[in-house]
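Take a look at this single chain in structure tokens; it is the form predicted alone.
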Amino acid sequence: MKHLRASLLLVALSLVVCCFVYPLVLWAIGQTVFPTRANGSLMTVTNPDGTERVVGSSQIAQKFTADEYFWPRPSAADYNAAAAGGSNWGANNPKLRDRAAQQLGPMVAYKKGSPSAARTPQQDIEAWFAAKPDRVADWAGEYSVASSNWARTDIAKDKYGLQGEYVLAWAKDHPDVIEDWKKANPTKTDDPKPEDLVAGFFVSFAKAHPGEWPAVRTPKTGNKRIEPATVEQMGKDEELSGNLGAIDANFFDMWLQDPDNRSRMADLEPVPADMVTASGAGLDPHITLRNALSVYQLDRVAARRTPPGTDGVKVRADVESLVRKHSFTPLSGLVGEPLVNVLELNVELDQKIPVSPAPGAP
């Protein structure tokens, strides 16, 4: 009985120390010594009415996409803190190359003063795409990863998105697509999925709509969607919002690999690696100073924040000054290259160099 009482007392004491005293001491130290970090490193801004609102944590990347903001690193977790994780793709994995190419195509630029600088890479990609009527069929055959990803866009719990459903609907109306797949896969008994049919789909699509692209069209008034999104054929001269960017993204690598375009490679402005590669957790809140000061970030942000009729050179210098103010090197300069916290920088940008309202806006 004596030993049992001693054991129970030891258990009770351990519970009190480990479950109450120890956490309470840690909480008290955290709230006293570094309260901001202990509460999630939350950042707040002041509203026009004087109230404050939380805009995020300085330790978690956010999905900035507007031109007036610096963009974070890509995220394999789509910036979802509950699903933190890297892609774990190696340098020789075609999925990594495809993801990088998808990001490079719409934004890559020629160096100022280079022989190609009279046009943009995007104009060259779009003209090259339209020059061959069955370019989409070649792309689907050579870039199986990219075309499969196209068919799987917006897939969730085995429910395919608009593009996957379009492939299935096309195959239903063009039975030869499914028949060709069955001939190529005689041992498979399951119904083909959109990614299985995508190569045959693009061959069939190119025959029916030479020189065109199956574009996602979302009718809008301002920022408001007025009809459900649809997939339609888009030729080189059509203006369906956002879909020229899809051609730039999907065909950039293929355009670059074409021997006729290889000479333009030296004219392309180098892109910092952390602009097109995700971090290990997919939530890294920092980008390199080299990234922030590149033409792909600094020039874009400064141009968007320059009011009409004002000195763009001064605004660019002011933005650059803020970037350098927020730069730091880890471990007091002992490790790595200078970094910039994207959220902290963007918050101060809005405070110090706000975006001017569009002409005629209330």
Partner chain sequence: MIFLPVFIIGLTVALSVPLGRYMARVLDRDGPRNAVERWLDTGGQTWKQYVYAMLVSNVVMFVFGFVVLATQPWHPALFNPDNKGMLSPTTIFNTATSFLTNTNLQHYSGEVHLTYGSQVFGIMYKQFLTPAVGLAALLAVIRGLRGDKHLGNYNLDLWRGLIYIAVPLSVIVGVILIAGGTPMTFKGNVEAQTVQVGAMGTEAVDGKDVPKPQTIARGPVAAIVAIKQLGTNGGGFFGPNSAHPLENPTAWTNVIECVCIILIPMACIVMFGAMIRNMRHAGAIFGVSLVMLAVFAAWGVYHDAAKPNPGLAGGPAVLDAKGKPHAVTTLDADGKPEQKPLPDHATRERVALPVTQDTGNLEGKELRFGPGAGPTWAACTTVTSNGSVNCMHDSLNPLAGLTPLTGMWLNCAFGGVGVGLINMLIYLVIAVFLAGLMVGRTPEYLGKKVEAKEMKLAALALLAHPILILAPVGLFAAAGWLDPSTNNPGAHGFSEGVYEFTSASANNGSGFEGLGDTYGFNDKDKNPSAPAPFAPHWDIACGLVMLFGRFIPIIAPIAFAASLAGKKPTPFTSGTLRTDTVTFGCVLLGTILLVGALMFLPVAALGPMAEHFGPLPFGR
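Because the structure is predicted, anything quoted here is derived from the model rather than measured. Positions refer to the first chain, counted from 1. Whichever C-alpha set is largest while still superposing within 1.5 Å between the two forms counts as the rigid core. What changes on going to the form predicted together with the partner chain:
- Relative to the larger rigid part, the smaller part rotates 14 degrees between these two forms, based on C-alpha fits.
Same protein, different condition: the form predicted alone was shown, now please give the form predicted together with the partner chain.
Just this one chain is shown here; partners and other molecules are left out.
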């Protein structure tokens, strides 16, 4: 009896101390001494009508995709601060290299003054794509993970997007695609999915439409649809032009690996690693200072914030000094390299150097 009483008392006392007293003490200290930080370091902006709105947390990365803003690191959680996470991809995972390559392709530039700099890498990739009629078949064979991801684009709850549906429809019209797959996978009994058929699809597609890409047509009104198009057609037709980025993204690594392009490798301007690697939580609020000051960020932001008709040298210098003002080195300067908080920088950028209204806008 004495034992039972003592054990119950132990449970009750420890519960009171650990789950009531202790959190309440911390809560009280937090809410009185550090109220901002204890509530998540929220940043607010004053509305025109005097009310305040929360625009984010200075500790948490926010998504920026527009040219006039600095971009944070990629996020495996798509910047969802209510379900954070990393990619958890190991070095041997083709998805990791594919993700980096697809980010680099549309963005990468040649070093200023280098022998290749007369053209852009994107122009070179597109020309290289057009030069071999069955490039897409090679790509689907070598980059099997990337091509099956292409077939799964916009998938939602097992309902395939435009591209997956196109593969299925194509396979229906070209039964040899399904037959080849069945021959190669005699043990599988399920119906093949678009990502299973994608390699065979591209072989068949390249035969029917040499030198073309299953491009997405995005009309101003009406539904998107897929139609085969050459690079030249994409360059001329505004509704198809979005596909050039897809060519640059998907074919960048393959272009890079082609021994014929070896001479151009040294001319590419390298990208700081934090620009193409996802952080542990997907919410890393910082980028490195050299990332922010690289041609891939500073030049883009400054160009977009330069009023039309001015040369932009002063704006670039202003943006650069603002970036430097926001930089700090971790552990009071003891470790690592200078970093910049992207959200804080972008908020101040909008206040100090606003985007000039496009010509003709009110």
